[in-house]
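Taking the form predicted alone, here's one chain by itself in structure tokens.
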Amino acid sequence: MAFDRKKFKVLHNKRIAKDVYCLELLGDTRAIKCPGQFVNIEVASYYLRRPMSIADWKLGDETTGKLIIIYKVVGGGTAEMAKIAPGEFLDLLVPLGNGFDINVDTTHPLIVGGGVGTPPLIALAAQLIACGKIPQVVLGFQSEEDVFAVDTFQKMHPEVTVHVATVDGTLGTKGFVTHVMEHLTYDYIFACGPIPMLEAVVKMGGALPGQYSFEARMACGFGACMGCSQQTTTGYKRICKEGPVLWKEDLQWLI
């Protein structure tokens, strides 16, 4: 998939949870096609760009589109991103990767997010709702101080139910997303999060179809370096190029 190098103006860069920030940008979003795609952001003083999933976007012309990035500070690069101020301009490669396909046969979709795997599921939920497919949402975090985006999902539609699981039990169900899933009814799974979570979700879903977005360390972000390759049933696939969204049939090796 083709991508462009674009300049985006920073509108906001606000902390929304422990070490988690919401970055709102203004620029050309017309090339973004589906939820689950990501961008690569140039960060001052760092050679490698930082890959960040697209939480949501609004279409406009080359200067008026809006792009929402939600990220967590986990190292020097993201710590530098947290210092970005409104009015600055960022250099982005956009869009990258293959996202979620909402044109699937489902009447009771389940959306499962783990920590900072949650952001790409925001636009996904909105697009499913627009198609009349009202999802249930399960979000997993370590603790209450890490929780974000619950209100964002709840405000999308009155029939959307959001379930929260925290490992320490400070909010919602104590434990993992699978502890919530075992009490729900669904016919299709969309998920994003760390590989151990994805593996558990696939196993919980059994034979049900689904799409799973992988988190991976990336260097180039567009398939040249092969550094983010993940083993699948049909060989190795590059998470930045063939992914980050892979289909259930690619992941039978997890079961």
Ligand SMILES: Cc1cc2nc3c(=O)[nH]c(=O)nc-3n(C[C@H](O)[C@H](O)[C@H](O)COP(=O)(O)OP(=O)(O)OC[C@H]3O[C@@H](n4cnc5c(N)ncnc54)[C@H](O)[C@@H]3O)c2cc1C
The other form holds:
Amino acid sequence: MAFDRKKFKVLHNKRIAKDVYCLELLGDTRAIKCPGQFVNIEVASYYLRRPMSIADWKLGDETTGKLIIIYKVVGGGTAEMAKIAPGEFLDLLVPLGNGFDINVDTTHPLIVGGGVGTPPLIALAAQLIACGKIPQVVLGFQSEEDVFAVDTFQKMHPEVTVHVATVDGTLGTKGFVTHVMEHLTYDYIFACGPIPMLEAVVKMGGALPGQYSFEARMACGFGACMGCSQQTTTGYKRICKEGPVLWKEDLQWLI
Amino acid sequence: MVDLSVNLSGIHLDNPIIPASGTFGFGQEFKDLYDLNILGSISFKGTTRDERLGNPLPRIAECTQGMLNSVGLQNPGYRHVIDQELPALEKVYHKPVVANISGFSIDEYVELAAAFDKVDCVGILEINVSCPNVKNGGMSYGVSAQSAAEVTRAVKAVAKKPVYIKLSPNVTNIVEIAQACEAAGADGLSLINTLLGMRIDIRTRQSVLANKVGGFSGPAIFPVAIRMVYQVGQACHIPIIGMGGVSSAQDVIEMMMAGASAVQVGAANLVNPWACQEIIEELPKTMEALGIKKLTDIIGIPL
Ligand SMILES: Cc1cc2nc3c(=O)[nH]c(=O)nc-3n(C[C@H](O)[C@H](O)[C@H](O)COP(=O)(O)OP(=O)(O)OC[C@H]3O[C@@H](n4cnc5c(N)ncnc54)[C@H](O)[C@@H]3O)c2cc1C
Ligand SMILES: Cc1cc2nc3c(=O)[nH]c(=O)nc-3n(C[C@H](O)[C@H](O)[C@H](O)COP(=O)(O)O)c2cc1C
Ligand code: FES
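Provide the structure of the form predicted in complex with the ligand, given the form predicted alone shown above.
Okay, now the whole complex, with that chain kicking things off.
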């Protein structure tokens, strides 16, 4: 089966930064293949589902599987999500999208996250570490009050270094993730964030290989409507199906 | 046992449920979700002569009980559809399909109709006249009785298979256009296509869609679709495939009572990929509850 429609039980829905919430769900996660995949969530009184990255998961059936989603309230649908209480059930299409491929040639991977582009990089970092590829992590936010997930990365492994950049300089390096990247050495880039950030990171990475996760307005999320189809160097790709992760060689249009 | 079967111009359908063009691709995204052979038929993605890359993103905007799309008829072109997509669909779906055809000139409609007419698995040609006529200032063929009839006549001249004209609701008098298509030889009518709409993001002061305007579909348009199917059904004597906002077995019954011989389900597939399967499973129970023995008994009942 490509993906399924599953009910997940809400365990927690906690605020972790300004307008940012961590949703912990109980449900069948057995179909999830890799970090970077996403789910499409039915939200009460909204017609379209809301696509959200899988931040992390624990493999298991409906009584043992766990799924973490970290989301920011940016409009009506996510504001509705913030009201969801433990014990409620959510209807998810799971899993969607291609996700990151960690079986790539790298010894010093760099992980770059911008704002709520950070969540899918959490499971990615954990899996890279599990196969001995310790990443350096650079996270960019607007301001200190927006920062989340730093501890999560830090606690994964003693050798993981986490660098933070804030636009207003209230925490870490003042400026953008690329300001931090200037001082680091790495041989592979994994990134997720807003398109202007991805564009800057691709440029900064020069000839280095990498995988970049994109967002697009979606209707179905599973390839049926062509609503998210985006031209890339290697042809048209549906961000929901051939993406959301695009590879460096797909991205010449960004540079 | 209730009888769900219907007939479209001599083509037998086990039940009236057909996924609508543009919301089901060429079936591949759904084939692992349920057995497609439960469907009455499938209307595949609108196909043009040449590959079309579609409009820039964003192409989707949410609305209350519906959505806008400005996909812009992205499709791989009819040769690829005939050589690749339909053979792949035939492997998983064994009934006649509805070939949804779009054109930007009469010649293009004719070329595609003639090509799909020769394809074995195609049961019905569904001619989408909502496309702009590039030779006539981009005005859609579907907005005037004269140009809709012109497309109908030209396509009928080359097609042996039943020709259904898919009407645009963005017109002053859909009945007049439907009658013109009937007079020009159409075997049936499909309605409605999407309603032209627009959304603005009040924070960024930009239209949500890069194309600014797009087609409105989903439950919000259901009353408009019912009204149009009803009015056209009263005035014409050819079968109608009704669509627009259908999301449940009750909606299917209502659409058939309005005058539809079969029913397409569009946007509902996008928010619930199992929508058609669930509707087909619900239909017998809904019919029993309403005392309906045969679906054909309720098509265009006197209201
Ligand atoms: C593959 C993917 C993964 C994502 N992962 C996350 C995540 O882990 N955490 C997180 O906070 N956000 C994530 N997003 C963005 C998230 O989907 C949007 O923030 C959310 O849909 C906004 O809904 P809303 O009703 O609050 O906003 P509104 O602006 O009111 O939404 C209106 C419509 O636009 C869509 N929309 C608005 N913003 C976006 C956006 N940035 N991307 C896609 N669609 C949008 C909505 O889904 C809805 O259909 C992801 C998006 C995609 C495509
Ligand atoms: C994403 C999307 C793409 C569509 N593409 C086509 C198309 O290629 N050709 C066509 O005739 N209609 C197309 N339609 C219109 C539908 O087939 C249908 O007429 C309309 O959406 C109304 O039904 P609904 O409310 O059930 O969606 C499209 C609709 C949607 C939502
Ligand atoms: S959102 Fe429908 S194809 Fe990607």
